[in-house]
Amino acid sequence: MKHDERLTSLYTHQWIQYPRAEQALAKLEEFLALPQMHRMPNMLLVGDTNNGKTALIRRFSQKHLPALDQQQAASSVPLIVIQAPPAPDERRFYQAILSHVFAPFRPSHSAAHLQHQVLRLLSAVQTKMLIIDEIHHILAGPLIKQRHFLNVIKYLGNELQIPIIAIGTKDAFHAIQTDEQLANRFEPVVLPRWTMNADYLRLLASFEQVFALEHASSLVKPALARKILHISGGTIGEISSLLRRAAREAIERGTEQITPELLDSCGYMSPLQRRQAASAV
């Protein structure tokens, strides 16, 4: 491979597998399996920013592609994947629904109207599941509207009897806790920072192995793996985006190998230094 198609695979995405992950695919996996029922069950996927949230959804989501009738219209939709409005807005929830499935409306439409265009059209593509990240922009409102955009999340899943999935921070599992019954349907599952253990070790592999440098770094090694897991604070899209910058320099530089000199060299800025930055200004 050339020099700068190695240096563009680095940022290829490729899904790398680790147990927590995988178990939280086959938990989607068993909801969009579930038949219809009158009190349908749901998930909070809740995570800490950039700790693989929306990569896990990606990759979920790509198994589960829309179904094409001969005239490449889609004839079926089973997953809708959208991001929660940045405040509670009810209106702007049923718009992001319908632009998913590129479906016309207008947004003059009062929100009762949308409602019903979107109960018509998710029945009619036989959607099995509703996923809404960013569930935690719900608090940035009000607590009425709060309470109110959580019933509306809640009549959909009644009416289409789908489950719901909701994505977010810590700050999500609070916002949902507002609503008591919301709250005892959704199976929250927790994708936790990276501590140093085994299956840290192992995803620290697999990614050598994805870079494939023509020197070993054996990333698993304690002192190596520890630095890692302190520089970049311990979230997955930290260590991959560390991972990834030393990768680079390793390849410009022609040592062909991670060390631990050179993660301090890379360029990389650890989330600390950016508050450190941030709190200088």
Ligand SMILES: Nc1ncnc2c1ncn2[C@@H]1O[C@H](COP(=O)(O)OP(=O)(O)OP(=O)(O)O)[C@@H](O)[C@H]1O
The other form holds:
Amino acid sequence: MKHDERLTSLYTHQWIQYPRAEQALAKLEEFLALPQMHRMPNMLLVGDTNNGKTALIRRFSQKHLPALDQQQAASSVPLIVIQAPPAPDERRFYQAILSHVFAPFRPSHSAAHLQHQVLRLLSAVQTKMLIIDEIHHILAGPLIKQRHFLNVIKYLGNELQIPIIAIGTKDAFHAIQTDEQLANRFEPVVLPRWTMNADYLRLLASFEQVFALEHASSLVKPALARKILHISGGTIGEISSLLRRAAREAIERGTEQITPELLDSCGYMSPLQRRQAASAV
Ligand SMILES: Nc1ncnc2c1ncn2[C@@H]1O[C@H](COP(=O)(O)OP(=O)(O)OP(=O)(O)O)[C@@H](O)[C@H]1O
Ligand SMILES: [Mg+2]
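Output the form predicted in complex with this ligand next; the form predicted on its own has already been displayed.
Now the full complex is given, and it begins with the chain already shown.
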């Protein structure tokens, strides 16, 4: 591969498998295969920001794309994946779902009307799972609004009889805990921060393999592994940014190896440094 191609390839997303993600994916498959029942289980995928939640859902949804009929229109849409609107606004929530299946709607219609349209449409296209990313957006704000949205979610789940997968931060987890009925219907699946253990070392080894530098960096060596964890703060997104940045420098400088010194001098800014820079403005 040529120099430029190698640099570009560093930035093309490549899914790296790790046990926590595989377990979550297996659980999602299990939920998707469930027959419709009166009381479907739901899942709350919780984790820190930048720790791979959306990447995991994207990976899952790529395996369950809509089926197209002869006119290339979607005849069935097994998964609906939406991002919750930035504020607890019920109409915008339904509109996000309708937009996902390219259904025409009138934004001026009432929440009740849009809700009805969502229920009709999702059963027409045989949706088997509703995935709501950034759920903390709609479970924010005053308690009364939170409660309202918790009821919206409960109602959708009951009516559609499909599993609902909510993805969010710890705030979402706490909001759901406030509603006893929902709390026992939502199974929490956690993507914790990375710590010094065998899974983490395997992750580093996978990154090293993906970068394919000419010399071995041995990222799994305890001192180096610890340093990477310390600088990055331990989320997969930051680990990935730090290592990509370092690999890029290693290619550009021709050293072809990630060393402790390179981690310090590659130009990566840690979350802590970014916060400090911002507060200095
Ligand atoms: N399995 C993986 N393999 C390789 N890189 C990954 C993997 N999972 C996540 N990443 C990297 O981590 C970054 C952050 O992941 P993602 O966007 O999924 O985080 P998130 O948990 O959804 O964060 P937020 O709560 O801020 O939305 C991604 O841009 C991706 O580069
Ligand atoms: Mg995300």
